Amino acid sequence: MNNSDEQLIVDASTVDHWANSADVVIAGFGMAGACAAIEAAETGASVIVIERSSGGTGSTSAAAGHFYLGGGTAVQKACGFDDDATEMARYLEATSVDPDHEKIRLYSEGSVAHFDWLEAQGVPFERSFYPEKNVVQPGPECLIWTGNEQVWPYREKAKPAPRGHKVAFDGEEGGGALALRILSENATACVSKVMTDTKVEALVRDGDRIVGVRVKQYGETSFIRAHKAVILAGGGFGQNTEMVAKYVPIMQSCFVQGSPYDDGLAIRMGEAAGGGLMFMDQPFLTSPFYPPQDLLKGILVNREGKRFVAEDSYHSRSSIHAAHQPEGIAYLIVDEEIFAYPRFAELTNQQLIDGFETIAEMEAALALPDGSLQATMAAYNENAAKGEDPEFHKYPKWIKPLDKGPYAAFDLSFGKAVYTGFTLGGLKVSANGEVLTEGGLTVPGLYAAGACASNLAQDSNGYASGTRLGEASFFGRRAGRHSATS
């Protein structure tokens, strides 16, 4: 144990006074913390929630408000989509780097009931479907395709269904904040105490068991006893420059989304207590080039003039593939028929390089190898004329020959275009939220949920909008219930 670990763990024998106590102490009042608090309190347990900010905020407040849910929710049925838990699980397994079959099964089988629980809590969802390919609905419409369900090879591994459920909020931002406000108000009404403007600085350990926390509020230090468990729900580590440099250096060139308190403290405390870490090197990255959706009919090429991903992929999938191209160079090529400026071009600095009368002129202007882009376009157009894409199997809806000049190129290169992201790695946890060691043993008395824990979201290639809110709320509830009853 190094010095930083020692500062994060306090021996219970050195605590001479407990300022307060509860059965369950929750560090963090974002989506995971609020849901954990509600569930723990509903078992009859006493609960204290500790939050560094002045109220329930966290990264959820900046989210559009998508929950990735399926298996036949009331919204899916109302909108005419047939989905079941088995197909949902197959999809999640197919898009996971290392699928946790138990977590995926529980999440898929419990998805409908979880949606019903959210509605029962007062979180509003319309019975409506948004049919366009978009990053987020501009209005209160609920259901949308937010992943790679229709993208090859996933569409062959599981029956596609839209599973992004956006909170009914009239706008592209605010749905997450609305959901969190409702859930945090419900949690506040049923827990013993909510301590705001209070930082959990360390865990208190008695033998091998976590029994409380050390906190600082307005400069004063005190200790809070946890009779049953401490739940860490303190967010990711995107605002910790040292951790980003160590684990996900690619994010040093990105605009990092999330709360200013996403400093990795919850992860560091859990690790100091013996918890293992998972997927710490995996970020979520995006620089979306759609909407408008017709731009998906273009092609993405690298510095070799070659395609590298199916263009109809969810935006984080195409973005991470672009970022990993040689020198991060990526161009979006379109013809006159589908030309448009990307909706987020001003925010992402996806600059129009120029227009060109011929592909040969474009190839030379982009300094691509002689004949490379011409060969790529010729092969693509030949197959597209037959409605085919044998190289990347783009969904037929997005296939068309790019043969209506003039042509244009947008620069999506990593380091030139603005990429945004957040961290995905976190503490190794069981399906019930118990913090686990690298060897899979439980750390007694310690749980974690939300962005500081590793559950379903594993990498940018397989991510779908709504996964983070979905898993934070679902596994937050499981952590709250299990910690209160174990």
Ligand SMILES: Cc1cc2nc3c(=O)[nH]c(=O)nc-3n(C[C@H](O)[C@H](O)[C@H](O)COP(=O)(O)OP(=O)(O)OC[C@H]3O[C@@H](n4cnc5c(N)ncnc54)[C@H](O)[C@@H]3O)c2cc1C
Second form
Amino acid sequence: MNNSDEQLIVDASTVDHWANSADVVIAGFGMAGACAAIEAAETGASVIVIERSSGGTGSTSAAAGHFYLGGGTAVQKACGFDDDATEMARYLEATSVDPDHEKIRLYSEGSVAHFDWLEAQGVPFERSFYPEKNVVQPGPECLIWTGNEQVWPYREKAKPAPRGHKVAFDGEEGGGALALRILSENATACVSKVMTDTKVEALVRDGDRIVGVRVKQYGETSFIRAHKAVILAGGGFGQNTEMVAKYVPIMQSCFVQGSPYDDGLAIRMGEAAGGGLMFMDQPFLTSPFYPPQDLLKGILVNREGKRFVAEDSYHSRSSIHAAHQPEGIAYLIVDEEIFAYPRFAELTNQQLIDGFETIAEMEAALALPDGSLQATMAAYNENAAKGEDPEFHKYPKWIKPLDKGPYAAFDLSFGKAVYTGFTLGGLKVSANGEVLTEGGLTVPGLYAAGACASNLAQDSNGYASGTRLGEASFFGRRAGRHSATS
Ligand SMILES: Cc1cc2nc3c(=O)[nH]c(=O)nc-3n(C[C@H](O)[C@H](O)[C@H](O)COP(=O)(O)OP(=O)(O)OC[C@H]3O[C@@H](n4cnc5c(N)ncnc54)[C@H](O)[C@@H]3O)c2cc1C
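Next block: the form predicted together with this ligand, after the form predicted alone:
Let's see the whole complex now, leading with the same chain.
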């Protein structure tokens, strides 16, 4: 079936029987749905959660378990990092394409309390800091740099602080699943009902108000009435090939990660109800070339033999810049002193092209313009000898002359190396999660949170790991609270 064949809105006058009802009906039981459910129930609303799979899963279960939080959390304090809401907000403003000042202020000012809430729910966080530059800390350590806080120009716009808080889980994957298990158990204990193996297929509208949903469970169709609101929390659209081709075609050449139910249905239902869409053309995209962190001392060059990004950037920033180079060509150049295979080379197919005695040999083998790489490296090394990088202002810790031959090149080219990612765009929503039209009017009775909504994460360049779980939980809670009192 094409997306366009779906009936996404049902007129309430055609519904002759409501199988069940609650004040707030939530479609999706991932991070956003679970947090919305807890808050709505604790605010006094009756809540029905509807989940398509057999339990709370979603992309949340695949997540490493980073939450981007700051402003002086208990972990930041225990680890000796000075942070405050103003600096956190400055950073988020600087890294957003089109900063939503209200959401950034609320998130930054509410971050410490939100961390405390997660802990009070039972989500475990160690009081520990993982100092290495890595994609995910391999053990249960909590705090890590997960964004571009120390990367120029952001380090000049806001005082850097590490804000990636990983759930205490001993492994690179599993932190998201652990957090979700705890939160979904808590939600299950306080809502009226959780319907699993049940797909929300359409929204029911009465006049201009959303008043319920049509669901299918084991082949049977029925209707669930929402006295106050429906909250869409059904995740992103990375598994919908039609939507990916339409909105974010670069992802057709990527390995899209996430839940098989990331089919964009929540977004399409919200759009059919009148909701606007934001940042639908923006992917989170990555092919990390670190760890080991010493590889950050290498340089990335394009087919012109020129650098194009600060190599110490967060991996989704360097990756999106690489993907957008002419023909997607990008090479990581290292010398003997820092040579190592990228930790994820097998997964990402970042192949070692070869080792070379001289830069001139490497330049010829990579078919770069005559003299280009030699000029790039001569200039880089001259400045690096002084601990400087006037072109991209790499953090001094990652600067060293690349002059200890032999040299090596890894192929990070988009289309050769494997890039993975997920979608970032979603429904336009207020800071309270109300779905908004393109013009900014609310769609009565309809809310959205998590990956089907657009809140903080706007593009791969500014992304910091933890933003998605952070915003899904924080704005999911706000949607739950607001809908319960609407
Ligand atoms: C490998 C990987 C690692 C990641 N690591 C991190 C990380 O460490 N930190 C971070 O911030 N972000 C991370 N992310 C992103 C993050 O996991 C997601 O953005 C976030 O979990 C989305 O939460 P959600 O509640 O909106 O959606 P989901 O967790 O996807 O939940 C949506 C739920 O809705 C259900 N559903 C869908 N459609 C329907 C329907 N029609 N009816 C009923 N139910 C429906 C789904 O089955 C699912 O259970 C990662 C993503 C991936 C893929």
